Structures are given as C-alpha cells and as structure tokens.
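As a starting point, one isolated chain is supplied in structure tokens, in the form predicted on its own.
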Amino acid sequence: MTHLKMATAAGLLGTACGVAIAFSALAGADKVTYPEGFDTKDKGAMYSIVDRHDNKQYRELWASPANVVDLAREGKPIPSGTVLTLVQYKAQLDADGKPVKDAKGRFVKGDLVAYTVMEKRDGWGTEYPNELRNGEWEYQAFGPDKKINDKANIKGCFECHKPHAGQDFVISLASLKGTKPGEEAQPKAGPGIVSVADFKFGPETVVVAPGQQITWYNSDGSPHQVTITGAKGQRTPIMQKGQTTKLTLADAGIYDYICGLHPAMKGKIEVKS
C-alpha cells in the first residue's frame, strides 16, 4: 500500500504512514487529490482488511481502478494511474476498552479516522533526491472530511516505503497479488521460536546459540517484517498472516530488532556462546 499504509508509517499500505504529528511540506504531495469516485460504486476493489491491535484501528486497503488487482495477480507491474487508498477507522470498543469483534474474530469498524493515498503517475517523483524518491509514487493524507491533513508526516511515508523498492515500494503487495501463505503459522514454545501476535513479539527477548535458527511465526492479520537495527542490520522478507521467516546469527552478542512496518514493535536477540 500504499502504506498507504499508516501514523507512523506504513504500511501500505501494511501497512503505515498515516496521520502523524510532524509537518513535512513536500511539493509533490499536492499532485495527489482525494480519490475521484471513491464514494461511489467506482471506488475500485478492496484487497485487504487489517486489524491494528496496537492502535485499535480497523483498516481497509483499496486499489483503483479495480483491474489493478487483476493485473497484480497475473504478475504484471502496477501501472501508471494506480491509486491505493488506506481507509482508517476506529475499532468499536467494549466497556473495558477492548475492540469488539465480529463472528469471524475481526474488529468491528467504528468512526472514520483518515484516508492515506499513494498514487503512481508517469514522470512523478523527479523532484526528490534518490535517498527519498519512491519511483513514481506520491503520497497524501486526508481527514474524514476529505480535506488534506497538512499535519500529516508525508516524508515518513517515503521513508517507510523506501526499503521496499524491490516490490515497487508497495508494502502490501503480497495482499494485492493475493499471494498465498507459505508455511502455516502454528507457534510452539521452544528454543529460537518467536510468536508475532497482537502487534507484539513473544518472547520479547529470544536467546539462541551462534548459528542457531530463529523462527518468527506471524499470526496477526497485519503483515510484519523483522528488521535488526545497528551496524549488523538485516531485514527479512515481509510475513503475511500464516507465514514464517527465519534468521541465523553467527556472532555472539545482543541484537535489537523492530518490525520494519511497525517500528513501535520491538524485540531483542541474545546470541550466547
């Protein structure tokens, strides 16, 4: 997505840039307008729903025109003119402040919060330096009144999507393409096993021996990505719900990591000889 994506970042569109407090005026963002026809039957195709446990939001990801989904699932590149829209809603809460869930275990959407849009056009993006440019994509955020949110951190959208150049900067590309999960996530306790659920890593600190495999199981409805920070940084592929990812670290030491799509999620790897 457009990470379209989301308040800290991401994730679209997973995932991610949404309404943030920092103001960053990027001239190119003015090219993106509230998606024409989004309130009509021509709004496009919804390709994913994400429950965000960390901020109690229900999110819908839409692609316009609708045939963008078909093209992606045929393995074709995302064409110029594509608009990916992340629609954010508050989850309805019960008396204890916990999200209400429907019969399928999904959040029940409440009040509209915001729209985050990423749009691709031939020739866009030339005004940005290479370290920031996201190909031909531009981003913009709109409030529930459909007006531009001039306090949105648009630069954060570029920074969040930049590491995903290999998938045309679209964090939610696997959902757009309808990629089927690989290994089914069935977390079990044991050495080197980490469960990803409710936007948390469990256990938060995993202890392994040098060269021992670490496996993360994603049982969240949202995609996640393990990103080791620091001088020995590494980044795993994105995990959709039901997928796993694995790493091995040869050198003893303590390694901090975050979710590359949701940086507020933090964990630690302790490699002990």
Ligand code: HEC
Given for the second form:
Amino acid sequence: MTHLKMATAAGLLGTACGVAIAFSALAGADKVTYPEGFDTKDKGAMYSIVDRHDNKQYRELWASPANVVDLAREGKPIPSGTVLTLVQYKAQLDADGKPVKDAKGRFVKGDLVAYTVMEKRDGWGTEYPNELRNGEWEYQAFGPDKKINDKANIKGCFECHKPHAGQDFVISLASLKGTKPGEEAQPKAGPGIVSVADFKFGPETVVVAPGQQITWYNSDGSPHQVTITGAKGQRTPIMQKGQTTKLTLADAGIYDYICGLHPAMKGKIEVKS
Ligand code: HEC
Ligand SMILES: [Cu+2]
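Complement to the form predicted on its own: the form predicted in complex with ligand HEC:
Next comes the full complex, and the chain you just saw is listed first.
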C-alpha cells in the first residue's frame, strides 16, 4: 500500500473514529522498504551482536551503506540515506530452556524472528508532533519472510527510541562508534552498590539513607540505564559494559525503577532515614 492510499483511507475512517486519525500519522513507515542486500559486503556492515538475556534473543545490528560505521567512528553525524537493521533471532535453548552458549560464552543464533529497520532521510518526519518525532527517522518491522509486519506497533518504536534524542535516536550508537567498553572492576557487595549482570539488578532492592549515593556496575555486553518509574521519571546516563552510573535521592521512600533500554528489568531503591 502506498503512503498516499494509507493516508486517505485513514482520513476517511478518521471522521468516524478518533483512533484512526492518530494512526494515519504513522503512515510514513511505508516509506521504509525491506533493505535488500543490507547484509552483503557491498551494502552493509555488521557493527554489533547483542545477546538479549531478557527475551532470549540473539541480535545482529547492521548499518547500510557500510561507510556509515566509518563516519560514526570519525565522529561525523549519521548521514541522510542511512539504514540501520536489527535482525532478531531466537537464541538456541538447552533442555532446561536456558540459552546455549558458544566457546566465548555468547548466545548461539536460532530461528529468524524479525527484521526491525530505521531509516533516515532529509525531510522525513515533519508530519509528526514533537512529542513523537524522532528527527528524520522512520521505523518499520518485517517478518522472517521480509514482508512488512502490519501488526507491529510502529508508534512504540518512536516512543522507545525518543528518549535517546541526544544520540540521534540510535540506542546502540556507542557500538556503531566502536567505543571501547569501560574497565571498572566488578564491584564487591556493599552499601549503595548494585551490580548489573545477565540483564538483572542485584540486589533487587538496594537500601540507602537519604542523600547516600547509589552506584550501578554494568558487566553485561549490552548497555543499561536506570530509569525511575512514576512522577519524576529520573534517568541516569546509559552505561556500557564495564561502566558505572550513579544516582542520589534526597527524599525517603520506595522507588521502583526499570532499565530504560530493557523495561522488563526491574529493581527497587529504598531510601530510609
Ligand atoms: C522497549 C523499547 C524498544 C522498542 C519498543 C523498540 N526498540 Fe529498537 N531498540 C531498543 C534497544 C534497547 C536497542 C539496542 C539494541 C538491543 O539492546 O537490542 C534498539 C535498537 C534498534 C535498532 C538498531 C539501531 C539502534 O537504535 O540502536 C533498530 C534499527 C531498531 N531498534 C528499530 C526498532 C523498530 C523498527 C521498532 C518498532 C517496530 C523498535 N526498534 C522498537 C529498544 C526498543
Ligand atoms: Cu538494560
């Protein structure tokens, strides 16, 4: 279906149904077609592999054209025409349902699940309201058959990537730039210390006094970000492997938090005087 047809159909329905109006704003996803050849040497470069412990997936991250990786490494902005493709596979599981690991301790690629794509072009994105717009990026999801998955929640792509506006909405930008992992030693358990490993916060509840600093140590290959849920919605900077991130809360109370990148990761901070 072309962009125009989609917009017209939604417009007609829109007179009867408010939801359809909101949906027509995302017809722009149709501009993104399956990026044929993104995984060939001429057209693309794989810049990262992510083991997702939270949803037991093995993921490959590709950039096309391949020189986008060189540009990012030189500190240049991501150019118009860039296509980033995240290929999702099931991780192979053992008899207990745990991901099988290779000699390096990494997940092993299983069945192909989906391709999610973001593409940036000059002039794209102007039709979106500011609270949704991701610069000039559009998003699209494709099934293993390379056809558009019309059940995908495209608005969700915009919402989840939006807080990363400071890095041009590319969550894996550090990998694209080839930033070296940090070298912070593994923490000893102690007051105000939380370790992040295998997509879990440990301890799950950290107890501190008001004004006492809390420090998270990330030993996962994936980046994480502490995000307090609820009214204030405080977020720490993203921590790469081997990096720490810190937070201090002045007021007593119980604060639930999640990882801003992997919302299924949950923890609690108890501030008591
Ligand atoms: C729950 C939050 C969330 C949602 C929803 C989401 N993403 Fe992402 N996306 C991520 C995270 C986190 C990464 C970094 C890689 C990883 O950990 O898997 C990522 C990475 C990507 C990448 C690789 C480039 C980058 O930004 O790092 C693409 C492409 C992408 N997502 C496309 C999509 C598309 C298309 C949708 C909607 C169908 C979508 N995403 C929805 C969280 C999300
Ligand atoms: Cu995380």
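Positions refer to the first chain, counted from 1. Just so it is clear, the model here is predicted, and its values are computed rather than measured. The term rigid core refers to the maximal set of C-alpha atoms that superpose within 1.5 Å between the two forms.
Comparing the forms between the two forms, the C-alpha position of Arg235 differs by less than 2 angstroms, with the core used for superposition.
Relative to the superposed core, Phe38 shifts its CA atom by 2 Å or more between the two forms.
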